[in-house]
Amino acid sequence: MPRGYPERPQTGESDQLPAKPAVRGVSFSISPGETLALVGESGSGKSTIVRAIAGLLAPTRGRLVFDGQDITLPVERRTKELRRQIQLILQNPDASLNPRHRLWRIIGRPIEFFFRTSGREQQRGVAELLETVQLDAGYMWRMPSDLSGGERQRVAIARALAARPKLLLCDEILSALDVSVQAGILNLLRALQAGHGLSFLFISHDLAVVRSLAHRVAVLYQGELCEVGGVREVFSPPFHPYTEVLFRAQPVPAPGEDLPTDVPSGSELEGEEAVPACPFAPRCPRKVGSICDRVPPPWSTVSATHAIRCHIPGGELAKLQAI
C-alpha cells in the first residue's frame, strides 16, 4: 500500500531516509448501497487509504480493484468512466471549493466535463443538485465565502454527486462541523444512499456517528487492521484490545464515578522500537506476553461477518470485557 515521506535529514551522511510504509496488508470490500466506515486514532493511515482509491497516491505493493476493474493506477492514468465513479469528499470544504468561483460553476464543472452538458440545461442540473443536498436554487448564485461550515460541506457533496458516482470516499467530512449541522449532514447520507444506492467509504474517528451511519466497520491501528464486522458486533464484546481502548476513550458524562485508568499513547512510544509483530503490544491493556512480541496475531473469527487480529481468543476477549 502506499508510503509515507519523511523529511529530508537536517544533518548525517545519508541525504534522503528509507521510505516507511505508511498502509501495511490492509484487505477490504465494500457493497453496492453500503457504508464501511474506517476509524483509527490521528495517524493510523485512514486518508492514506482514501487517496490510495482515489488515485491521488500509488501503492507500492497490491492491487485496487473496483467493480471489476484494476485500479491500481495514479488517476491521470484512470478513464474519464472511472473518474466518474470514484468521488473523494474532503474534511475541509474551504480546500476543495474555489474562492473565486460562484456555486454554478463549482458544481456545474463536472457535469460540463463529465456529460458535456452546458448553458441552460446545466444550470437546471446545478439547481437540482442544490435542491438534492437542501439548498435553495438561488445558491447557485452566491460564492464560497457567502456559507456557513455546512452549507460549504453540502455545496462540496453535492459537486460530488454531480459526477453520478457509485462510490463517495468520505474523509472525516464532519469533524469540522458542530453537532447539529453533524445531524443534518448525516440525515442527508441516508437520504442519499437509499435514494441512489450509493456505497460510502466512511472515515471518522466519532464512533457514535459511525454507530449510527456504518453497516460494517473496519478498525485501523498504525496502518494494519485489527478488527473488521458489522456495526454492532463491533460495537458489542468481544472486539479487539485497540478498539476497547477507543471506546474506553470516548468522554460519557458518569456523575460519581471514576476516569478509566489511561493506557500508554502513540507519542509516549515514539522513542521505542517498533514492535514486528502486533503493533499494539506496547499499549495493549490485555498483552498476553512475549508471544505478542514476536509472532504476528492470527485472525479469529467471531462469525461470518466479523473477524479480530488478537492472539487471545474471541471467547476469552468476550469474558475479560464483559467485566
Second form
Amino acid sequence: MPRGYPERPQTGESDQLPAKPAVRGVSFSISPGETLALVGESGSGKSTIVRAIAGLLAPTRGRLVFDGQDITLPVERRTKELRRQIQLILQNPDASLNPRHRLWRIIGRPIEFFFRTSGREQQRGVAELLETVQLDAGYMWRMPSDLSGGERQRVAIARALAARPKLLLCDEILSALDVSVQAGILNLLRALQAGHGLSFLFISHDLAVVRSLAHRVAVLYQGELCEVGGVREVFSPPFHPYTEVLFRAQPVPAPGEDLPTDVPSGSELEGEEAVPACPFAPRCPRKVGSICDRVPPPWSTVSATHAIRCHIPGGELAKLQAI
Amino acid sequence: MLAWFPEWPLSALIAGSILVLHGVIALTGPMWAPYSPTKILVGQPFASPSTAHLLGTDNLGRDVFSRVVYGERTVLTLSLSATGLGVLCGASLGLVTGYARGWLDEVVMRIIDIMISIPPLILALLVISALGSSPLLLVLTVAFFYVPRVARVVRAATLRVVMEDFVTIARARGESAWSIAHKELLPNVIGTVLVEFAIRSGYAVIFIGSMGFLGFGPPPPTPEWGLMVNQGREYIVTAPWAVVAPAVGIASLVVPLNLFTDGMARLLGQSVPWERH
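Switching from the form predicted alone: structure of the form predicted together with its partner chain?
The complete assembly is shown below, putting the previous chain first.
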C-alpha cells in the first residue's frame, strides 16, 4: 500500500512572520522503502515540513496522509502507534541527546515507552540497537559527552530505530558532521533501508549526499516546490532555473564552460513589497519577463515522474541548459 | 581525605566539615548536653565560663552551652524545613512555567513580580503579629518568600533547556508534560536547584534568627539562638558569653554555608547570585 503525504502545511499566526507563510502549496508522497530528498537553501521551509509531519506544528491548511490515514493532527492527538511509526532525527547531535542521561537511558526510553519492556529485555534491545548502528554494546554505559559527533548521531539514529518506525524524518542529519563521518552514516542509512524497508524523508542542502542516497528529489524554494522527480532526472537537464543555480553554486573540481553564473545573490523581500507569483523570479537568471512576477508558473511535465514549475517549458529549458 | 574531593576548593571542604559538625550536634546534642536547656538555676546566675559551665550561665542561671547545643536543632529544623518547602514549591513552579510558557507563564510571572515586591520583614511581622507566633507560621512565611524567588531562577534555567532538541524529540514521541519535566528537564536544572537550596538555607538562618531576636520566633524558653541573643543583650556587660555564644553559633553556620555554596556552584558551573534575595 502506498503511503503518501499530499500536504499543504502553512504556519499560521503562531509563527513570527504572520504575513508570509513558511510553506505553501507543497504536495508530495513517499512510498515504502523509498528515500525522498527535500532540497533547498536555509529558510526554504524544509524544517517546517518535517515538523508538520511529526505533528510538532499544525498546518493551517492542507492534509497529511500516512498509510491511507489522515494524520493532520498535533502530536498530542495522534495515536501511540502512529507516533511510533514516524520518527524524527535532528541536525545537531550535540543538542538532541540529553547530556545528563547515559546511552542506555536515551535509547532505552523509546523501547520502554512504546513496547513496555524493561530490565534485562530492554537492555538487550539497547545493545542490539547499538550494534545496528555499528557501535559497541558497551557504549550503553557512556554519557553523550564521551562521544564524538558522528557517534552521537549514530545514537540519535538508534533512538529513532528503537521505535521500529516505518518512516524516518531526517532533518539535515549529516550537515554537522565531517565528510569522512558522513560517508559512514550514509552507508548505515542505506543498510537500514535495505534491511528494514524504511522510508526516509531526507532533508539536505548537500547535493552530493542527496545524489548518493535519494530515490526521488523535491526542490523547495521559499516554501514552494519548484521541481520534483527521480534523482537522475533532477540531476540532469532540464533543470528548473533554481535547481540549475543550486548546481552552479556547488564547487566543481574542474569548472565547465562559460555559463550564466552571475546570479543575483538573494534579494530579500522588504516590508509591503508584493510576493511575486514565482518566488524565484527576483533571483532567476532565466526570467522571461513580467509574466514571472504576475502569473504563478504552471507545472510542466517532463516525464511521468519528473515535473518542473516554470513558465519556460521543459523542452526549451533542456535546450538552454544542454552543454 | 583531600584526594577524595580533588575538584572541591579547600575553603568549601573546610566549610563542609563545619556544616557536618553542625548536623551532628543537631542530631546527637540532646544526648550529651550536660544540662537541660530550660532548667533554671543549674548554676549561679551570670557565672563565667568554667569546667562546670563551659560557656557560663545566663541571668536565670541556665547553662549557656547546653542551650546553644539544644538550639542547634531548633535553628536547623526551622531554617531547613522552610528552605526545603520554599525551594520544592518554587522549583516545581519554575519548571512548569518554563516548560508550558504561553499565557500560564505570563500570568504566574506577573503574580511572582508582585510577590517579590513585598518586603519580607514587614510582611512577616504583620502576619505573625496578627496570627500569633508559632514555628509553623514562621516556616510557612519564609517558604512563602522563597517560592517566587526560586521559581524565577529555576524558570530561567528551564527556558535554556526547553528549546533543546532532545526535548523536541521527547515531545514528538508523545511523552507527557510530567515525564518531560522530571526526566528531561529536571536533571538539567537540578544544579541550579541545589545552589538555590544551599544559598537560601543561609538566608533562612539569618532571617529566622532575626525573627527570634525581635520576639517573633519560637516563644521563650525555647533555646533559639536569635532569642538568646536578645535575652542576653541586657546583661551584655556582666555576662557577654550569653550573647556571644549563640551569635557565634549563627555565624559559624551562615559563613560556612555561603563558602560551601560558592564551591558547589563553581563545581556545577552555576553562577553565584549573592545579590539575589
